[in-house]
Amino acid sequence: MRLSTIVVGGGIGGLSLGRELALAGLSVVVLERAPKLATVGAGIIMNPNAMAVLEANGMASCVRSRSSPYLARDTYDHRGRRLATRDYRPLYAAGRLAIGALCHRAHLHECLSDGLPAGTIHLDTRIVALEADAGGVRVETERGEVFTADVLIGADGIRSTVRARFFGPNEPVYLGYRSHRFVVPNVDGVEHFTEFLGRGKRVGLVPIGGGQLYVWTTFNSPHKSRAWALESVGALRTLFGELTDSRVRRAFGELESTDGVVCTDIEEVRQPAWARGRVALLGDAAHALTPNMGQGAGLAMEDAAVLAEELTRAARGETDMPRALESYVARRRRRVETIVRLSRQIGEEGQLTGVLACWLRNRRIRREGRSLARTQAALERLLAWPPRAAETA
C-alpha cells in the first residue's frame, strides 16, 4: 500500500513527522501557513530523549553542529546561593542517555527542514476546508490547491485548526503565569543550564552555542493583565530585581531593547481524544504542556517517531488506519501524561510567592539534590528513549 499523509503545521512536530515518514519511504506533505518557518522562542532545550530521536533519524549531528552540550542543570535561589545540581555526565558516560543539546530554535528548524525531500513543505498555505471520511482525507487551500491523502495529522500547535475541526472546540488552560524569552551575548561564559528561583518569579540562563545565551523568565500574572514589563528594558529589569545574582544582572544588562523579547502565556491543552478515524493530533495540538521540563520539543519528536512506526505498519497491511492511530495514542498516552503532570508541578512550586513556602521549597530541592543515586535514576527514567516498558504500559 502506498500510504500518503498530510501534515498540517510546519513546527517541530510536523517537520519531525515529515522526516520520519520520508525515511520510511512514505509519501508526505507538510502544510504551513507562515510564509517562512518560524523562529519564535529564541532558544530551545533538546533533552536527551529528543536527541535520541534525532540520533535515530539522522538529524543529531546537524543539531549538535551549532549548539552547546546539555551537561548539567544548576539551581540557585534568588540571591545566587546554590540549591542543587543535576549532573547528566555520568549517565552520558555510561551510555544510558543520549547527550542533550542546547541550541537556537532557528537552527533546529533549519536542520529539520533541510532533512526533508524537496517539495515536502508548502509554506504560506492557508487552509479553507478540511474533510475526512472512510475513503481518505482532503485539504483545500486559499489558493485553490487540493491535497488528498490517506491520513491527516494535526501538528498545528496549541490552537490547532485540525483539533477544532474534527474534535470540537477546546481552549487552552491558562496556568496563572507568563514567560519572557530572549537571546543576548554570553558575557559570563555560562556553561550549564542555570536557573534562579525567586518568589513568583524565575530566571533561566541557557548557553546555546556561538557565544549566545538564551534567557527565559516566568512571572505570575492575572490572565487579563497586560503588565508584561515590555515597555522598556528598565521595566523588565525591575520586574526581576529580586534576583540579584550578578549573572542574572549582567544578562539583563546586555539587553538593549525589548523589541526582540517574546512574552507568552503558560498554558496546557487537555485534550481527551487524539485520534478519530483517519485524523490524529501530534505535539502541542494534542497535549501542549508547560515549559518547566523543556519537553515540548521532545514529546513532539517522540510522537512523530511512534506515529511513523504505526503508519508504516498500516502501509504494510499489518493493520488498518483507525487501529494504527489508536495504537499510536495507546503507546504515547501514559508517558505524555506523566511528563505533563510533573512539568505542571514544577511550575506550581516555582511560582510560589510566600516566604515560608519558598523557603520550604528551596530546602527540599537542596535536600533532594544530595541524593545523587536517586536523582540519576529519576533522570534516566524520564529522559531515556525509547522509554522503559513501564512508562508506556
Ligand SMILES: Cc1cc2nc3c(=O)[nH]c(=O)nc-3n(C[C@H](O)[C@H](O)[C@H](O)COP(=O)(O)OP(=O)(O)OC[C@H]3O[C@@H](n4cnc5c(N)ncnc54)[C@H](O)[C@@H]3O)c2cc1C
The other form holds:
Amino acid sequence: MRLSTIVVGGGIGGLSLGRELALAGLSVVVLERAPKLATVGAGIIMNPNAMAVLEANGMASCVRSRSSPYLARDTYDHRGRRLATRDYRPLYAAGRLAIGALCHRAHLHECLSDGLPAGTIHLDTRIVALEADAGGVRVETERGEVFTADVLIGADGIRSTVRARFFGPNEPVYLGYRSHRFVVPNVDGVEHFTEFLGRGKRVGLVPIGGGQLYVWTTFNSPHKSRAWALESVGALRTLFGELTDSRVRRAFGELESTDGVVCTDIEEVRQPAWARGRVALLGDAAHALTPNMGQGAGLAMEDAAVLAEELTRAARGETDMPRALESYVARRRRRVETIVRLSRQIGEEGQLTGVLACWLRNRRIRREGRSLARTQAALERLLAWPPRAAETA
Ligand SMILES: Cc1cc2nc3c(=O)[nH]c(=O)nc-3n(C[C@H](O)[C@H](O)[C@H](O)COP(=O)(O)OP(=O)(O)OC[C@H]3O[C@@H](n4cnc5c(N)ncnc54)[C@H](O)[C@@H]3O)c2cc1C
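Having seen the form predicted on its own, the form predicted in complex with the named molecule:
Then the entire complex follows, led off by the chain already shown.
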C-alpha cells in the first residue's frame, strides 16, 4: 500500500515528520500557513535526544555546521555565584548521549526544510475545510486546492486548528510567567549554556556559534499584564537589574533596541486525546510545555520519528491506521508526561520570589550539583534517545 500523509504546520515538528516520512518512502505534503518559513530571532537548545533523532534522519551535520556544542550547563545565583555545573562531556565521551547543539532557530529551520524533497512544503496555505472519515482525509484551501490522503497530522502548534476541529476546544494554560528572547554578539565569549537565578526572574546566556549569544529571560507576570518592559532597552535592563553578574550586564548592554526582542507567554497544552481515527496531533499541538528543559522541539522531533515508524507499519499492512496512531500515542505518552512535569517543576522553582524560598532552592541546587554520579544518571535517563528500556516500560 502506498500511504499518503497531510501534515498541517511546517514548524519543527511538521518539517521533521515530513523528513521522516520521505526517508521511509511515503508520500507527504506539509501545509504551512506562513508565506515563508521564517522563525523568531532567537536561539534554540538541541538537547542530546533531539540530536540523536537528527543523527538518525541525517540532518545532524547540517545543524552542527553552524552551532556550538552543548558541553555543559552552568547555574549561578543572581550575583553570579556558581551553584552547579551539569557536565555532559563524560556522557558524550562514553558514547552514552549524542552531542547536544546550540544554534539559531533560523538555521535549524533551514536545515529541516532543506531535508525535504522539492514540492513537499506548500507555503501561504490557508485551510478552509478539514474532513476525515473511515475512508480517508481531505483538506481544502482558500486557493481552492483540495488535498486528500490516508492520514492527517496536526503539527500546527500551540493554538492548533486541527486540534480544535477534531478534538474540540482546549485553550492553553498560562503558567504565570513570560519569556523574552533575543540574539546579541557574544562579547564575553560565553562558552557554556549559562543561567542566572533571581527572585521570580531568570536569565540564560547560550552561545550559538558564529560569535552570537542567544539570551533568554523569564519573569513573573499576571496574565493580563502588558508590562513586558519592551518600551525601551532601559526598561528591559531595569527589569533584570537584580541579576548583577557582568556577563548578564554586558549581554543586555549589547542590545541596541527592543525591536527584535520576542516576548512569549509560557503555556502548556493539556490535551487528553492525541489521536482519533485517521487524525493525530504532534509536538506543541498535542503537548506544548514550558521551555525550562529546552525540550519542546526535541519532543516534537521524537514524536515525528515514532509516528513515522508507526505509519510505515501501516503502509506495510502490519496494522490499520487507527491502531497505528494509537500505538504512536502509547509509545509517546509516558515520556512526554514525565518531561512536561519535570519542566513545569523547574519553572515553579525558578520563578520563586521569597528570599527564603530562593535561598533554599539555591542551596538544594548546590547540594545536588555535588552528586556527580546521580546527576549523570539522571541526565542519561532523560536525554538518551531512543529511551533506555526502563523509560518505555
Ligand atoms: C521561550 C521558549 C523557548 C524555547 N526554547 C526551546 C529550546 O531551547 N529547545 C527546544 O527543544 N524547545 C524549545 N521551545 C519549544 C519549541 O519552540 C516548541 O516546542 C517547538 O517549536 C514546537 O514545534 P511544533 O512544530 O510543534 O510547533 P510550531 O513550531 O509552533 O510550528 C507550528 C507551525 O504550524 C503553522 N500553523 C499554525 N496554524 C496553522 C494552520 N491552521 N495551517 C497551516 N499552518 C499552521 C505555524 O505557522 C507554524 O509554522 C521553546 C519554547 C518557548 C516558548
